[in-house]
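Just the one chain here, the form predicted on its own, laid out as structure tokens.
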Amino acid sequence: MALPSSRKVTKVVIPVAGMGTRFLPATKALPKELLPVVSKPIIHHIIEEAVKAGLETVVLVTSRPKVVIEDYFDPGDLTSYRLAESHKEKLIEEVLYLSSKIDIVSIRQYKPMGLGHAILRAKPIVEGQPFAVILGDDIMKCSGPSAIHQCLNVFQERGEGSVVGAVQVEREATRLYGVIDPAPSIEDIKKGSWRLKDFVEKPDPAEAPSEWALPGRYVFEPEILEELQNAGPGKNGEIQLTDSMQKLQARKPFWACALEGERFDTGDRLGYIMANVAYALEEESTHHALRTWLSRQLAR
């Protein structure tokens, strides 16, 4: 059965304007999003997730130092030409595949004014329609539907409201994320989604309403842009996405989607290392030697 046109989602906003200060000095010259997880940059994994979900357009919200991210997906650059000349096209065929499956456009965020402001910058492209958002810090490794695809499925199943992806974290880690209220029941988790009452931005672990955090997967109804447009500065003087989500939630439902998959916080150095190990263990060319080396290291 065809979806109502008002619930069809074709565009995804990916904010990539951040400075990547947690990875200095590496990010002094290279955007964090282009740091490799094995052979593919972080942003490649993120856009691959969008492609697997059937989304048609990526809106990159960039800043001046991030133009090389756009260049990475350019199928007509000199690197591609030289590789084709030497019959080594397979080295970049995955990039070319993504470029052929999804349109990639960009818009600038001229000042670092918060995540909410970054998403608002995409308004000229996504206004008047529901849209997805994927944040680039968290890679979700899923054996079934991709993480954003799972959120889109819930969005389609529910006749009204927006959807946030949710993963369970250690209580001490709640200080790093937006956290949802209330905590789900066992039945909610089995069903895969539940209605939310509130969001709390980076709470003290002792005061966190649950251990369910937001790993940066959202599907919004168009009204979120109105809330962002009217939002004033929040924490740290920035336009906070969570503030506008709370205001929209007061008049429209929000649903949590319990994401199935393994999450890696690549914005954290340890999480980034763990992602590389996990993906390398699945690579045919590296898994045997890496397992042998890890076994030796752990035995010491």
Given for the second form:
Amino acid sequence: MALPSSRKVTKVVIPVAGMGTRFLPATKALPKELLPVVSKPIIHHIIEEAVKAGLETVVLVTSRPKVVIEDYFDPGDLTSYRLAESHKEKLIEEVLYLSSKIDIVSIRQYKPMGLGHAILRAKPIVEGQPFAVILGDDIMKCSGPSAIHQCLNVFQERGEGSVVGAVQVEREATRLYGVIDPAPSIEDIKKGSWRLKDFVEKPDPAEAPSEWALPGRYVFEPEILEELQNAGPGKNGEIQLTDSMQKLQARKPFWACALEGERFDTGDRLGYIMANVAYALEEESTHHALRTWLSRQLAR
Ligand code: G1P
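Given the form predicted on its own above, I would also like to look at the protein as it appears in the form predicted in complex with ligand G1P.
Below, the chain from earlier opens the complete complex, with every other chain and molecule after it.
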């Protein structure tokens, strides 16, 4: 069935302006988005997720030290003659594939004024149409449809409103995330999505309305930009995306999509190491040796 044109989503906004202070000194001269998870940078995994969902335009909201992220996807650097001579093309095939599937547009966020402000910077490119957002801290490893694809499916099924991806976390971890109110019923989980009443940004775990957190996957109706435009500073004096989502939620539905897949918080050191181990255990070239080494380490 053809989609109503007003529900067709082709663009994804990916904010990459953040300084990556949690990974200093590694991020002193290299954007955190280019740190590798096995052989591919974090941003490669994120854009792969978008491409798997059929999204066509990636809007990077960048800051000054982040121009190299665009270079990473520039085929000009990748088709170099020496690679061809030494038969190493295979190594870069996947980047060339991604570059051929998407257009990358970038816009600057001159000052770190919060996630809401970063999304609002994309307004000239996404205005008047629904759009997806992926935050790069969490990598979602999915055997079925990619995480943002799952959200887009709910966006089409529901026919009205915006969608957020949701994952269940330990109660203690709710302090790190936007948290959903209410928790889903068993029926909701079976259906895969449910209607929300509210969001709470980084609650005290004892007061969190549920253990369902936002890992940074959203599909918004265009009205979110109006709310962001009118938003004043929230927590930490920054324009918070969650505040504008709360406002929009008062007049348009919001749905949570229970994401199927394994989540790695690569913005956190332990999560980053776990992601590397998980992906390396899946690669043919590293699987056996790594398993043997890990079991020896654990037996010590
Ligand atoms: C942001 C959002 C939060 C979300 C999180 C996911 O927080 O404000 O709602 O759960 O990203 O990574 P940040 O991690 O930027 O502080």
